[in-house]
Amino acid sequence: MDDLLIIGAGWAGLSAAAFALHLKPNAKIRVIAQGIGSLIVTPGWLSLLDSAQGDVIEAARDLAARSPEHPYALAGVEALTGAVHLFAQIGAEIGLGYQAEQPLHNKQVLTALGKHQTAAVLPYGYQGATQAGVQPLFVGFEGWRDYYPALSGAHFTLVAPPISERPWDLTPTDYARYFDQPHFRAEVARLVKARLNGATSVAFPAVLGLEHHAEVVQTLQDRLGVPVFELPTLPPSVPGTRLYNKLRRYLLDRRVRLQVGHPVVRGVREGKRVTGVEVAAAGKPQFFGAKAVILATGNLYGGGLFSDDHGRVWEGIFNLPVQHIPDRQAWFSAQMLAPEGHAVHYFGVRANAHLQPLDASGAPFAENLFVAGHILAHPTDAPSPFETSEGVALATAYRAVQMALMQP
């Protein structure tokens, strides 16, 4: 029997496993997931509260006070603080350079369309954007259809890297593997240096290495003599893929049992306790027992919730009740990119301050079942869930692990 079983391998699931390793090093931990989660479609930075001015943690504290059903209020802002700093420590250990200074402030990050997005904690590849200066040079690759530097700014160039493949067929991860090769990045640096023309920094699409990212960025900066940073690209996201790969290796090296591609088909409950889960296998489902279970399977987009054309929404493993609007016409607003998001983004499972999911009567569904991440419901009077995306995943994962590891 495992001490802790985590269902889901996205931001919340993998972070929960890493947090559990630090909070209880000898615990037997297992992660079971149908797929690799949302990491590979996210830019890899941490959004905690994008609209915050000044100290982000204090702004989150104010949000929790105003909205007692928000995940930040349920987990507690202390969980957010502990999670962010522990994640930054782990990020440094795996070579991705997340930094969580005190006090923590939002940073402006350039995008491929020449606009800015806000994030509180940046991995190594984006940090140079804060030193971009007045004239960044945007670099693209000839023939590649995934990034057009002319859309990023007036000062741009196209270079022809030394590759033998058809460039239009390459994915971002293909280019990242090329940048892992020393001769390739040296040649790119040579081509770009000849076209700096007074640039104060150089921006590349986010493909600067998959396995040797920090080395790639440092080499380019040394050769070009100006800050170098990445711009988020179309999926798959290389920064997200880097993070997934390195977190996966981090967990496996510490003997966490990681089963990806194994869908959990049913949770097993006896009385007021969950005893484990059944996982799809050849012949018949296989049972895995655990002292505590954390459900981190995501929302409708992540596959943790399901819906039908009658407006019904349900959770697929424990059949937990889901807070939602039955009228499907009200799920989406008329504006596709509405700043507040759509009503459907707020749907989810309700939980108490221990992050135990609640049944239809408002009582805990089971003593040793906990929820974390985007499966949690958001109050509609709070900022868009996208503003607090990674922050909610980390804070609730941290709190859920704290509670789960206290189970007898």
Second form
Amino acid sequence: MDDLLIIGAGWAGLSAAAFALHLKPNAKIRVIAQGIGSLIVTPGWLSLLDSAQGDVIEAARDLAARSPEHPYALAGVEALTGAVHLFAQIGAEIGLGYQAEQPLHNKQVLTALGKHQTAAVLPYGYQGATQAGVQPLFVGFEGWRDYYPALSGAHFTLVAPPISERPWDLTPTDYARYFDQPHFRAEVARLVKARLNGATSVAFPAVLGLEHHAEVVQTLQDRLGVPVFELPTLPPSVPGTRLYNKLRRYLLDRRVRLQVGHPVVRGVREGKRVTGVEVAAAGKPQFFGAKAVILATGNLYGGGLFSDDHGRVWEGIFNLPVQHIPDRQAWFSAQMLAPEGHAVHYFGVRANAHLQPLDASGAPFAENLFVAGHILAHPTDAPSPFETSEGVALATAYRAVQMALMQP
Amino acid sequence: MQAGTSLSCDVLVIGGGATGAGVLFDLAQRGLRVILAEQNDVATGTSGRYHGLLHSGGRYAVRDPESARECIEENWIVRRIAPHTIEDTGGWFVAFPPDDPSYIPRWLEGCKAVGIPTEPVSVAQALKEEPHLNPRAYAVYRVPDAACDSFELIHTLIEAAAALGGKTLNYHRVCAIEKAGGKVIGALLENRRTGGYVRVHASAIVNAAGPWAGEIAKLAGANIHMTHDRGVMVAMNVRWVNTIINRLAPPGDGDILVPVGTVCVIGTTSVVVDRPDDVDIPAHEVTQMLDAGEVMIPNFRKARALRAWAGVRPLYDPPQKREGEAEGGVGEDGRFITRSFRALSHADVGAAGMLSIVGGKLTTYRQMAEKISDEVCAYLGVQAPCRTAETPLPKPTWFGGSGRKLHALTHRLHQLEHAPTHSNLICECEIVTRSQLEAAIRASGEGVSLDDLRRDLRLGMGPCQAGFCGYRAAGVLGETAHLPPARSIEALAAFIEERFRGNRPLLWGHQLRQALLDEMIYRRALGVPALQSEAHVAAD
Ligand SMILES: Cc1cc2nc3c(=O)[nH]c(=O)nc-3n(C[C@H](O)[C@H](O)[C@H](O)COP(=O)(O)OP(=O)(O)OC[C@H]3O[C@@H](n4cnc5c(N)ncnc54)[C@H](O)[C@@H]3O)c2cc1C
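Switch over from the form predicted alone to the form predicted together with the partner chain, please.
After this comes the whole thing, all chains and molecules, with the earlier chain placed first.
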């Protein structure tokens, strides 16, 4: 019997496990997940409230006050601050950056199309983007299909770093592994240095190392003498994979049991309490008991919610009711990139201020079941859930862990 | 409007669907100088959005015998002259509960009357041949239906005509028809790629504009009453059957299942719409198709719905109906209007020499072409018999492997496996390599869109719906065509939205997840800006 069982290993699930270690170091914690959720496509930065102009936390507080059903209101802004600072502390320990200054302000980062995106907290790879200057040099790799520097900006170059394979079908992760090798990054630095030509900074696709990210960025910066930064790429996201790898090691080193690739098929409830979950295994499902369970399986993308052509939307483990629109015609706007986003982004499980999910009558489904991350519904008047993407994952994970660890 | 260029010919054919392409070839074969004008790419109107069935005529045997007869006559001919465009799947008419058994003898009689061969198949035998078929089926008859690739057919006709001097102008929209002395003398065409104008002097004009026939007639001052009947089809990623399955019941919604290549297509709905280009796909019509699929194939919707599209039937609906025509009148849907065709002259409005061919089916394209070409020749005083029923059509050149259109997955795999060196894959779902993409961009010239490249190469048509290849293709387009980055990014945004438009009605389950992944890539990781106007999206 575990003290805490977390279902899901995306932003919310992994953070919840790490937070639980800090809040109760001796707790027996288990994470069971089918996959790593949106980490595979995440840019890797923390969006807390992208539209915030001044102090981001204060803006989140206003949002919570205006919108009492918003996950920030349910979790409380104290949970958001607690989560961000704890995440920053862990981020430093695992060597990925994520410093959170106080007060916290939004920053502008660049994409592979030369467009600006906003985020509040950045891993090392994006920090240089805030000092890109007037003439960043965009560097791509000759013959590689996943990054086209000509689309990023006026100053660009293609280099052919020393690799034995054909560069065509390499994944971003393959390049990241090359960058982990000191002679490779030294050679790339040498090639780029010759073409700097007055550049105020140098941008690469986000493949600057998997295991040794901080060193890679540091070496390139030292050799080139200007800020170096990354641009998010097509999946698999290297910043997301780094985060997963590092957090995984961190959790395993601290005796968290982590089982990824194991789909939970059913939750088991007796009376007002959840006793555990059943996990698909060879032969018959295996039961894992727990004193408290955090459901962090994500939204329709993450895999926590399911839908069909009749317009039904359901949650897959406890069969919790899902807030949604039954008319499927209304799920998506006419354009994929419509500025207003899509109604489906807001679908999710409703919860109370303890982050206990609610059943159809509006009562908690069970005393010891909590929800965290994007499985939570967003009120329809809330800003696009993309704007608060990692903030909601971290804040609700933090709050859910606090509540779950109070269980007898 | 100042015409930059002028061309002259005996006959101008308007519309690059099956009918127009058939007329182009027919008249070229009779020795006339012919030009075909198509406002978009060829085969993008109804003919590119149809269900894929070379009808036996069985569907119309009871209510519309004239059309049924035309279908079966042409069915035999098309099999003979264009076998490479056909997959001879054969077809069945199958009665499932709650289909009314009293329809069966009427149907058999109807088939017999117009010469459609039918052969009873025992249910046990049927289930052996098609194990996914609903075992509650209670009557099965074999008919000579087949699957027909309209892209192949139309390109075949256009190449065959070209060899005889028939010229095709893509992306040329007829915007005015010129008359003098009671007859037509030519037309003004807008080149939609360059914005320039071309004047075509012609002694006769054939209006083969399908559902747009009314609009074209108006340009000549004539009035044709067309009913625009929209039908939705859904392609599933499983080829549930190897035989075309028709419901043995009066024509209704979602009662035909056509196997095509690796997929199968269920269709269609039938909704009268205002405009010939209203190809919207309401979500409920998709669900209706899946429900209908379940009747024929239990668990039908467990397969993944890959793609939905809609076409608008060009039904000719004259106010004065001939006897037997449109029995039961026009209802809510256009199903009671005859599928037969008519040739119309517009001499009465001072547009002698302008002839419209309206109604019909893709299956009967050749007969329609023959009929209107006969009328054209009579008008021009040309004595030349139609020979299209006896002339086998040559396969288009791309079949030899040297060609430019490469849209068969098996062909693609063959090429890749036998290539001396592999090349890098831009679209992994449909196996499109960088060199193919570059070649297509160079061949297409200025202004090519990613959607044009999609039609040539099937780029972005697999399960990921351009989630990955869209960005790559925009990058390659920019490099190859030397576009400024803003243009490449705009091309990418337009492509994303075009793909999304076809995908949106199918967003549930896995496909919905895939769309959300694509959105995260484009909106978040890449920051693709929203398209400025709907107009970009609508113009395909
Ligand atoms: C849903 C559906 C399913 C069908 N299924 C079948 C089937 O299974 N079997 C079958 O035999 N038939 C089927 N049909 C019928 C068949 O598709 C049509 O009858 C046939 O394709 C019509 O061909 P067309 O060449 O006359 O028209 P189209 O293919 O529509 O061609 C007309 C062309 O004219 C062009 N045009 C319009 N205005 C202008 C202008 N101003 N200047 C230049 N060009 C212009 C258009 O762009 C278009 O390409 C189906 C139809 C629908 C809608």
